[in-house]
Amino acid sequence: MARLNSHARDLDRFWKGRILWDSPMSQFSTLKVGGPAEAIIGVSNTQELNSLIRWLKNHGIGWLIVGRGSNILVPDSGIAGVVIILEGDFRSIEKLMDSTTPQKKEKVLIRAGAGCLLPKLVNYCTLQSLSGLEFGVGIPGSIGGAIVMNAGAWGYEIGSLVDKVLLMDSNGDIFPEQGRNLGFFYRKWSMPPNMVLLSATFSLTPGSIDEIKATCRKYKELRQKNQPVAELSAGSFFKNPVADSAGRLIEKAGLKGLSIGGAKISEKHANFIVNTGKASAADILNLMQVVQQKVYKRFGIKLEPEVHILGGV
C-alpha cells in the first residue's frame, strides 16, 4: 500500500469531511492494539465512497476498508495509506418485499448496509419474526466483514442466506451480483481483493418470534459459557482444520493459558487470543507463531489465522 507522502495536503483539500491523521488503529479493533494509520476517513454514502476511491486511485494511494474491527490485527508499525470506515447510510436496514412462488416457501428479503452491525441486524430480524440469522447473535462484526469472511457459527454460515449484493470495484464502478456467484467457502468469499461490498440482501423465513428469541438466547448463553466474551479478543483466532477443531489442537498441545507479554491463550477457549490489558500487536503475533509451531510439531497441522493481519508484520 503506497504511502501518502506529498499527497497529504492534496487529500486534505479534496476531502470535505473529517480526516484522522496518524491515528491509532487500536480504536477500531476489538483487540485494542495496532499502530497508526496514515489517514482514517469515514464515508456516509455510496457517492462519497465512489468519489474517494477514484481520487485515491488517480493519486496512486493505497486504501482499505475496515468494518467494526472484530476480525483484524494491525501491527504496531501501523498501516500505510487510507483506512475507510463505512458510516451513515452504510449502517441502514430495510425490509424490501415478500417473495412467494409456488416452488418456494415464503421468503422475506431484508437489505442491510455493509457497515451495519450483525447483532443489530439479528435483533431487527427477530422483531420482524424472521428466522435464519439467529446464529449471528453475539458476533460483533459488520455485515461487510461477515460476508467477506463468510462468518458462521453452530453449523450455519451467512453466505447461505445472501440473495444478492451491491458491489464496488477498485475503479469505483458499482454493480449488483447474485449471492450464488460470490463463491463462498469456509471463512471466505471468492471475490477479487479490493472488491467492496456496499450492501447485502438476505432471504429469510417468517417464523415464531418466541422461537426465534429462544434460539438467540440459547446461542448467546453458549457463547457466554464457552467463550471469553468479556475479554478483548478478535474472536476465533485460527481457522478450524478439516474435520478438526483449532481449539482442541491448541488445548491438547498444552497451550491453554500460555502468555507472551499482555497476550494470552484464553483459559476458557483455546482458540481465542486475548489482550489482558497491555498487549502489543507484537505480543499477539509472537503468541500466534508459538501456537502454530507447537501445534505443527505435535500434530503436523499448520494452523491458519482466521484473523486478518493488516499491513504486513
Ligand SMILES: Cc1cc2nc3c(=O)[nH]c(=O)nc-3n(C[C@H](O)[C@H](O)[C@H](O)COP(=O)(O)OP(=O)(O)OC[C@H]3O[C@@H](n4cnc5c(N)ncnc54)[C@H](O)[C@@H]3O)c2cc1C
Second form
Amino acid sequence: MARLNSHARDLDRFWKGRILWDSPMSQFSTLKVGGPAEAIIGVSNTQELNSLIRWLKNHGIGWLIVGRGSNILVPDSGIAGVVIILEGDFRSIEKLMDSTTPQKKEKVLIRAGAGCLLPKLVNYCTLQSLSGLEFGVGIPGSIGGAIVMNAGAWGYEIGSLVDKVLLMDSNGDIFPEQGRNLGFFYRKWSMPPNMVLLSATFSLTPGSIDEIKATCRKYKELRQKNQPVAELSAGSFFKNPVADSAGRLIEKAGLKGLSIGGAKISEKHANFIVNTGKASAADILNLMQVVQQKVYKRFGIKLEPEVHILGGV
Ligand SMILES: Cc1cc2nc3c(=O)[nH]c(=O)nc-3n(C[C@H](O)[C@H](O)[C@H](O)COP(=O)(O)OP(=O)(O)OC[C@H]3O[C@@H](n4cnc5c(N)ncnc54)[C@H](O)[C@@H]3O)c2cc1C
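Beyond the form predicted on its own, can we have the form predicted in complex with this ligand?
Next comes the full complex, this chain leading.
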C-alpha cells in the first residue's frame, strides 16, 4: 500500500468521521498481534465508502478492508495506507421476498451486509427456521471476510449458498454479481484485489427450528472438543493439502506444542497457531516457517497459509 505521508492533513480535512491514526492493528485481529495502521476509518454506508475510495484513489493512497480480523496476520511493522472497517448499515440483515423462480420455489432469500457477523446471521436464520448456514456457528468472521475466504466447515462452504452480491470496485463503482460468477474455490474467491463485497444475498431452505438448533449445537460441541476455541488464534493456520489434512501432517512431524516466543502450535489441534499472551507477529511468522520447513522435509509437502498475511513482512 502507498503511504499517507503528506496527505494525512488533507485526509483529516476531507473525512468528517473519526480517524484512528497510527493505531495498533492488534485490536482488530483475533490473533491480537500487529503493528499500527497509518489510519483506520470506519464507514457506515455505501455512499461514504464510495467517496472515501475515490478520494484515496485520487491521492494515490493504498487501502484495504478488514472485517473481524479473524483470518489475518498483521506484521509488527504495521500497515501503510488506510484500513477500512465496514460498520453501520453494513451490519444489517434483511429478509427478502421468497424466490419465485421455479427452481428456487423452496428457497428464501436473506440479504446481509458485509460487516455483519456470520454467527449473528446464523442466529437470525435459526430464528427464521432457515437452514443452510448452520456450519457457520463458531466462525467469528464478517460476511465480507467469509465470502472472500469461502469460509467453510464440516463439508459445507458459504460460496454454495450465495445467490448474488453487491460489489464495489477500486474506482468506487458499484455493481451486482451472481454468486456463481465469483469463482469460489477452497478458501478463496476469484475476484480481483481491492474488490469490496458490500452485501450478499443467501438462498436458504425452510426447515425445522429444532433440527437447525440441534445441528448448531452439535457443531459447537465439536469445535469445543477439537479446537482451542478459548485461545487467541486465526482458526486453521494452513490450508489442507489435497486429500490430506495440515493438522495431521504437523502432528505427525512431532510439532504439537512447539513454541517460538509467545506463539505456539496448539496441543489441542496442530493446525492452530495460538498466541499464548505475549506473541509478536514475528514469533508467529517464525513458527509458521519452521512448520513449513519441517513438514516439507518430512513429507515433501509445502503447506500454504490460509491466514492472509497483510502489509510488508
Ligand atoms: C476460532 C476461529 C475459528 C475459525 N474457524 C473457521 C472455520 O471453521 N472455517 C473457516 O473457513 N474459517 C474459520 N476461521 C477463520 C475466519 O473466521 C474466516 O476466514 C472468516 O470468514 C474471516 O472473516 P473476517 O471478517 O474475520 O475476515 P478478515 O480476517 O478481517 O479478512 C480476511 C480477508 O478478507 C478481506 N475482506 C474482509 N472483508 C472484506 C470485504 N467486505 N470485501 C473485500 N474483502 C474483504 C480482508 O482484506 C482479508 O484479506 C476461524 C477463525 C477463528 C479465530
